[in-house]
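Heads up, the chain below is alone and in the form predicted on its own; it's given as structure tokens.
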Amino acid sequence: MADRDFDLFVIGAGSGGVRASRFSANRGARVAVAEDLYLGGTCVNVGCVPKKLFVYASHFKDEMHEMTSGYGWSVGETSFDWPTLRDNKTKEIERLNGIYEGLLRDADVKHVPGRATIVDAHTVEVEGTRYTTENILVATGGWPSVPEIPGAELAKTSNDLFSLESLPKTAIIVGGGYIAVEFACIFDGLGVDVTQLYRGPLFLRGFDEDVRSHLAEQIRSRGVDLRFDLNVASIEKQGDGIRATLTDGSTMDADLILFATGRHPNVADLGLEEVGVETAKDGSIRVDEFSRTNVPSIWAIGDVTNRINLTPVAIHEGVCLADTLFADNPRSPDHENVPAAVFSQPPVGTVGLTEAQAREKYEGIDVYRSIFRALKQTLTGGDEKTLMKLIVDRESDRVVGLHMVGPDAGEILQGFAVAIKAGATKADFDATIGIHPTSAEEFVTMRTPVGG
């Protein structure tokens, strides 16, 4: 409406947020965006970005040895500078910082520093600022939970491994999640003497049965000190690092100790209560198929409705929200089938159903794996095992679930979520050529099903 400030004020410029106000604007919305901490959210300053440039130095020492074990190159004295990484990335960060001012910039989206509070359905206030407003979005995204035992303060969370002073020596990574395990892979590929511990049997709970005790096996022969059914019960101070006493009564010493227990819903002071917003026992904020909250001119996308919690998608539902208030379209996000990848060592790549899923879900299913030593393996002596599998619906013949455990399975995992967006039937599958030698043909040329 004329009167008000602005046809839509959103909270969070993450890259939700900042999807949604751009095209919203595109499409002719009065828009503005605040922020109280730095744009492009989580991904952009303490998550994927960084995390992921941490994986390509992490991966350095592997390269080495493989290049050196079976390959024909020698090399001198190496040795690894903490700070050079450190700072590169932040600098990194600091450019994709000013990219995302200049993408609001262009759409003509007005940028308000600070913390946003809701006053009303159409009121928001910033710095004492108040804005009015026909559409308000929460876009907020997530924060790192530390679970309440003696002495948690001394822990990190993955916010502040990306400016570390320095890299420690030894590292206990408590959780079970993909930010505990990647995390774990990138401080061993960095040379710290790594133990992880979860409280659970095994780790990435969720994830296909298959991918999860393969990968177990895989981190654990690289020299990670994996350890289930355990848990840190209290932190303190000893000497120059800190002293963790575990569930099981004994203890650790160690640089650092790292808290990647889970992450919650970044709602605290935003006046949702006030407002009438329902939210879940988790925090987050419920929403309809289009992202409307209970409060009809309050919207939410991203993480902070713990639906599924990855960039992309709340990029997606950034994208539908400003199609649905602005465009005369109406969409709903789509959550089926939706890949994501683990950036371990191995990584994982994953799209669809796991097993598990597709014998609740199905009356039949045909399950097709294999696992083998990449062809790079064989000069060095290595004994690293990729994991493929595919898992059918055998009524229909569509490949309904598809996981990897192994080099490059983000990448390959991509194009072939593409084929089980689109329906792919195992017989598309095996109508394929493979691209030879590659560990994808992989996904083509399994013929014989091993379980169903």
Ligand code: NDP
The other form holds:
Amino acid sequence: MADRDFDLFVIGAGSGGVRASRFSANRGARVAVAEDLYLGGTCVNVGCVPKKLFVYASHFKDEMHEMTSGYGWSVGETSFDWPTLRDNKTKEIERLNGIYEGLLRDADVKHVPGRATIVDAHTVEVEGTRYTTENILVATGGWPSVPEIPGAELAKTSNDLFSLESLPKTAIIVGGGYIAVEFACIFDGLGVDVTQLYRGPLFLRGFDEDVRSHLAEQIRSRGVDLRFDLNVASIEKQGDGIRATLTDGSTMDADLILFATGRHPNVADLGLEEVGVETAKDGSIRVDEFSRTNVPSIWAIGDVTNRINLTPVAIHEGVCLADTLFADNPRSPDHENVPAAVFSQPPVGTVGLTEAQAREKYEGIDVYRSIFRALKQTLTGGDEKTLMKLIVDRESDRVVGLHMVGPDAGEILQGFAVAIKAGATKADFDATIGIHPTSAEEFVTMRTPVGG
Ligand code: NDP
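Given the form predicted on its own above, what does the protein look like in the form predicted together with this ligand?
After this comes the whole thing, all chains and molecules, with the earlier chain placed first.
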């Protein structure tokens, strides 16, 4: 082992790769990490972090409306300046890039800038230099997928949205997943006229049905033109803007079209095939429960394995890997009851099973559901409704699914996710005193099932 340059060579300095690098180095390993783009990966640069800053920016229109429509405030003329937001966001991301650099340095991880290729089971090449290593970790994440339709190159992907020259006046957003829903709401909040198209009958496939239909209603009532069973068939230039021909034959003009149509594993030109690493049909790297590929010295974590494509999951997989390899403590990542949030407006928070999944898995379930207007809305006349839902396995009394659509859903869900992870029962929920007045108290005060 000692005659190789490193114990672990990580390809990709995103959330998972950086965590695996640092934790492996902390456990005494000699580690290098190669990155050809930006430190911090998608989440820090063109994902979670800048997205959340944009979500904050897009809330102020609502907040100004609320303060002036019932709470006694008045404000002068207001306006929004896109370059200010964009450039302040960029400064913050550059600061974070620097922090990542410092974290690697402090952990004694060698940062190798450039594109890495796997040469053989123990060799990686970056920009013409070859490094030998005991283990290789592929943590290269994902990349936006774009449908193959005429004119697709005229559309943007989420990678482009964070550096737009100007904010569009009108936008068509294609897709019905996390990114489409979040950006429809961000653009809407910033004053863009938004149409969102989803090819199926109801967006957010995989989420609880009540969550999906409730969110669709709320988003529509904010003014987003949400259309289902419709897709873009082709795109062409039209003056300064773009014209989309839709699958029903109609046309629609806009300043910008966003394809938020999923992401694929970032495996191109890595050398996986040459070295014999097995991939699935979707290109994701096949791994066992310890994140090991079929080539014993090559491992993979994060979105490139297409297990659960969320930053905290990649980080968890990275920590488990460091323990497995360098702490004599083989740990397989735990993918059960992973909470998630969609930062739409209102946001979604979810943990555990959907009602449909629970019906499939358990003999009998009880469903508790509450839809209400939050207290804050009472003075503003706003009609946004919050949805809360609990799904309980009747036999064990365990709460097996918990879902919310409403303000602060992500913040509220984090705490409840601990309870679900710990196996809390409905009786535990009932025995918990609410915090009054909050929306979250509804989760511990629902007493009558709505269906079983
Ligand atoms: P998703 O996989 O969530 O959604 C992709 C959407 O695009 C689906 O609605 C899919 O439809 C649709 N689609 C796929 N192909 C086409 C096509 N050819 N034409 C029209 N529509 C199409 O991907 P996203 O890009 O939204 O996000 C990628 C991943 O990033 C997510 O899975 C999530 O894990 C992560 N993410 C997490 C966030 C968070 O935690 N808040 C935020 C953003 C991203 P269908 O349902 O019919 O397949």
